[in-house]
Every structure is written in structure tokens, then in C-alpha cells.
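One chain comes next, on its own, written out as C-alpha cells in the form predicted alone.
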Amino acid sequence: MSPTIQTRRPGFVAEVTGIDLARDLDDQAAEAIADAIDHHGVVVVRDQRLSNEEQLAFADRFGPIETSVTRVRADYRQRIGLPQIVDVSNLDENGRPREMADRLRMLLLGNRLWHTDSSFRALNGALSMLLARSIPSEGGETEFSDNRAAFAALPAATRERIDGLRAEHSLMHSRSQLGFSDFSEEERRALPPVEHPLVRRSPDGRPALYIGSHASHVVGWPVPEGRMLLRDLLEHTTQPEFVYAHEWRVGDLVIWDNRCTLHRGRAYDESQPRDLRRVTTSDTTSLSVRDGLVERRETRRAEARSPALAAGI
């Protein structure tokens, strides 16, 4: 089946509707999909019923799938037993508003600053599934800024001092700008520091800003001279004319590409309910999403016809 995709901010935000996800999604409509990822960045897919297991195979069409940092600590109380689904709502174990002090609130507070998922990570987070299946009665957005646009816009003179520059990127840096320290040596040992490229290029060649609140230095410069310049590319980047709200409904699944996007969520009333699931893919390769698509289908068909090299013999 072939899907409605439209856009909705040229080269940055698309829309897609006519589908069902877990019943409709073949071949033609997948690659359709990827297309408008490799395009535009964020895609919002309308009217999904998605289960927790259709959404990760949705996801798994699109690259491996990342395990969940709030797994990394085994003393978290979670309500959803999927190692690969990001619980990204006010609802503790029991299915109730967590405490205003509750440690994984405090943790994911993080979310409302701009990011871009798992950069953090050796194996940085590529496509970002996020599922409505609950909101409130107003608020709590997810801002996205096209950081393709954003890198386009600088001078010419910044755009040539900043390609080449490598940043390091931490979890524990992003939380301690809310004042949250409290992390393990569990956690310190299985999240260590990593460093990523400052510019990014799209499978097209587009380069984008690769920031955020993970990058915390630039590699080889003095602290404070990197956190400067970190600190006005995210300004800059986050002006309003490179930024798009989404306003949820529920069913809405949004699919952003984190390596030329940063997002953040917005606040709202935490009494009311709010229940978004997310999976995230990591970024094995410098394919575009389709190519990565498309690889791992024909292996599947590859071992499809070998059951030997599927079993593994």
C-alpha cells in the first residue's frame, strides 16, 4: 500500500498518512518512508495503534535497536519489561504520575533540553521511533531543529573553522547542567565519554551541526574557549526559523534522523497522564536510511535461502 506523504516544512518535516504500520508496510511503502527520512529529517506518521512488539518491528525494518540507558541500572522500578522501548512518560510501575524527587524523573528531566538521543554512545543513536498513546489536556511538545538548515545559515568563515572539529559527549555532562549528579559507578563504567564529529554529513551530502546538551567540550581546545563556541551553534541553531513544535495527538509515531536534528520535550501538567514510547535505532554505518534498508532485507533473503548460514553452521 502506498502512503500519502506531504510536506510540511520543505527539506526538514514531512507527513504521512493512509497507512497502517502494523498491517500495510511492505516493500514499496517502507522505502517510501525511508525516502521522506532521508529528505526531511522528522516525519510524523498519523493514526497508529501500534503495540509495544509491532512498533520495535517496525523500527527493526530501519537499522539494529539500541537497548534503553534507564537499563544500564538495575534498581529502576519500570512499567514496561522491553529492554528496547524508552519509557517516555510520567508513569511509574503501577501505571501513576511519578514523585516530583522520583530518581528516573529526575534522570529523564534531561529531555527537556535539546539533545539529540545517544550521542552519548560509542554506536550514537540514528532514527528515533516516539509512539502517542497518551497526552494531556495541553502542553508538552517535542521541539526538532534542522541543524542542516542551521549549518547552512552560519558564515562561511565559522562553517570552515568548525568542520573537522571533534566534541566529547557524555550523559553524565548533560544531567549536571540540571544540578543531577546522582550516577553510579555502574553507570560511569557502561556510559564513558565519547567523542563524535562537531559537523555531520546526510547520505545527500548535506552537512548539519552534530550538538547538543551530551557534547560537553571541544576535543583539543581549552574547556571554556569549546564550551563557548558549543554554546553559540546551539543558540544558533535553535532560533525559531529552524525549529518545528510538534503538537501530539495520540497515534501520531514522529521518526526523526538525530544526526541532523536536535529535539527537546516541553512541559506540561504532570498530574495529567502522558504516554509516549520510544525505540531508537543505532547508527551502524554511514548508509542513508534507505541503503540500510535495503541491506538488511537482502540479507534476509539471504539467509532466507540458506538455512545452514542462518543457523549458523
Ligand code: OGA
Given for the second form:
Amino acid sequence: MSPTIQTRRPGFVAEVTGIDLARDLDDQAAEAIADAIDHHGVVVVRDQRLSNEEQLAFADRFGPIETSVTRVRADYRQRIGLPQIVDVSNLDENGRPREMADRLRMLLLGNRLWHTDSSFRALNGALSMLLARSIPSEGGETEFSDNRAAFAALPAATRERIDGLRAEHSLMHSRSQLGFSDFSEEERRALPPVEHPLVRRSPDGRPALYIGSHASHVVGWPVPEGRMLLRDLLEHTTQPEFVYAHEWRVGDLVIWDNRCTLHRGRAYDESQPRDLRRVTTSDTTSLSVRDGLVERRETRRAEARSPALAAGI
Ligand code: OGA
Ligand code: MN
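The structure above corresponds to the form predicted alone; please provide the structure of the form predicted in complex with the ligand.
What follows is the whole complex; the chain from before opens it.
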């Protein structure tokens, strides 16, 4: 069965209806959805009642699935035993709302800052797929920014100045903005800072800002200077004209490309359950991996083969 795909915001948000991803997904439908994700960056698939396993099986078609950062510590008590399912809910292992000062709740509070998933990892997040199983009566929207449109709207001189820069990203940086910094040595070792390009190309070639709360400063620049630039760019890309606020319905599976969008969760009454579950694929085509490792290795090889070739003569 072929799904219906409708554009909601051109080049940014599409909505998919008329398909049960657990039962009707053939190669053709998967390809149509993959194209919609590439083109739009945010795709809302309605009316999905997926089990954890079905959600994982769907995500598995799009790339290797990362293990949630909430599994770095063994002492978090969690409802869901599968390390590839990120429990984005407010519920503890007994299905009750977490206490205000609960450490995992504090960590997840960082989701309310504009961010892109797992940019604090060398193998950053590619696609995230967030499924709503239950939602509060109001609030709790998720907002997305279109970082391709925002890049295109920058003055030409700014686009030129920032293309080619790299930023350092770390989870410790994003959490310290909320005053949450009691990370263990084990966590710090497991999650060292990483570098990523500030501008990255989407599959369709359109450049996008790659920033967000984990981005701490610009590599090679004085920290305050780089931090100021990152703030300016964040303010730019989160202006209302580039933002879509998703109001959740139960059964929505929202898929976004972390390489060309930012997102943040909004507050809600946490005495009510908000049960959202996320699976994220790793960006194995990551420009950072290519820039940092493979490309350097290739250059060295080319130089060894032919100095003239390496010099581009
Ligand atoms: C996430 C996330 C925001 C929200 O799942 O990656 O940031 O609205 N969620 O829960
Ligand atoms: Mn997120």
C-alpha cells in the first residue's frame, strides 16, 4: 500500500498518512518515506501503534541504531530494558511520574534546550524517530527549526565566513547551561568533547547550520568570540519563520534529520504521563568522520602515491 505524503511546510515538514509501518511497509513505501525525510527534514507519520520492537525494526531500515546516552550510567532505574530505545517520558521504572530532582529527569530536562541529537558524539545522530504513546492534555509540544532555510537566509558574507568552521560539542557543555554538572569521571571519559563542521550539506546538497546546545565554541577561535557567534546563529535559526511546533497526537511517529534541523521539547504538567519513545540512527556518512579520519587518511595515501596528484596539479 502506498502512503499519502502531503507537504505541510515546503522543504521542511511533511505528513504521512494511510500506512501502518508495522504491517504495510514494502521497499517502495520505505523509499518514498526516505525521500520525504531527505527533502523535508521533518516527517510526521500519523496513527502508528508500534511496539518497541516494531519501532526498532522500522528504524533499522535507515541505518545503524545508536545506544541511548541514558545507558552510560548503570544506576539509572528505567522502565524499558532495550538500550536502543530512549525513554523520553517523565515516568520511572514503576510507570509513575519522576520526582522533580530525579537525576535522569534532570538529564532529560536538557531536551528543552534547542539541540540536535547526539551532536556530542563523533558518530552524531542521523535520523531520530519519536513515537507518542500517551500525551498530556496540554503543553509538551516539540519544536523544530529549519536550519537549511535559516542558512540560506543569512547574509552572503556570513555564509562565507562560517562555512568551513568547526565547533566543539559536548554533553557536559549543554547540561552545564542548566547548572547540571555533577557528571562522574566515568561519564566524562565516555563522552569526551568532539568536533563537527558548523555547516553541513544535506543529502540534497543544501547547506545547513549544525549548532545547538551541545555546541560550545568554535575551534581555533577565542571561546567568547565563538560562543557569541553560536548564540547569534541559534537566535537566527529559531526565529518563528523557521520554526514548526508539533502538537502531538497519540500514534504520531515524528522522524527528523538531525543534520539539518534543531528541536526542543516544551514544558507541560508533569503530574500527567507523557510517554514518548525515541530511536536514533547513527550518521555513518558523517562529514566529521570523513573530514577527520577518512579524508585525512585518503590524502595521506594520495600523497604517498603521487605528490602532484595530492597537490591538485
Ligand atoms: C528527543 C527530544 C523533545 C521532546 O527525544 O530527542 O529532544 O519534546 N525530545 O520530548
Ligand atoms: Mn532530542
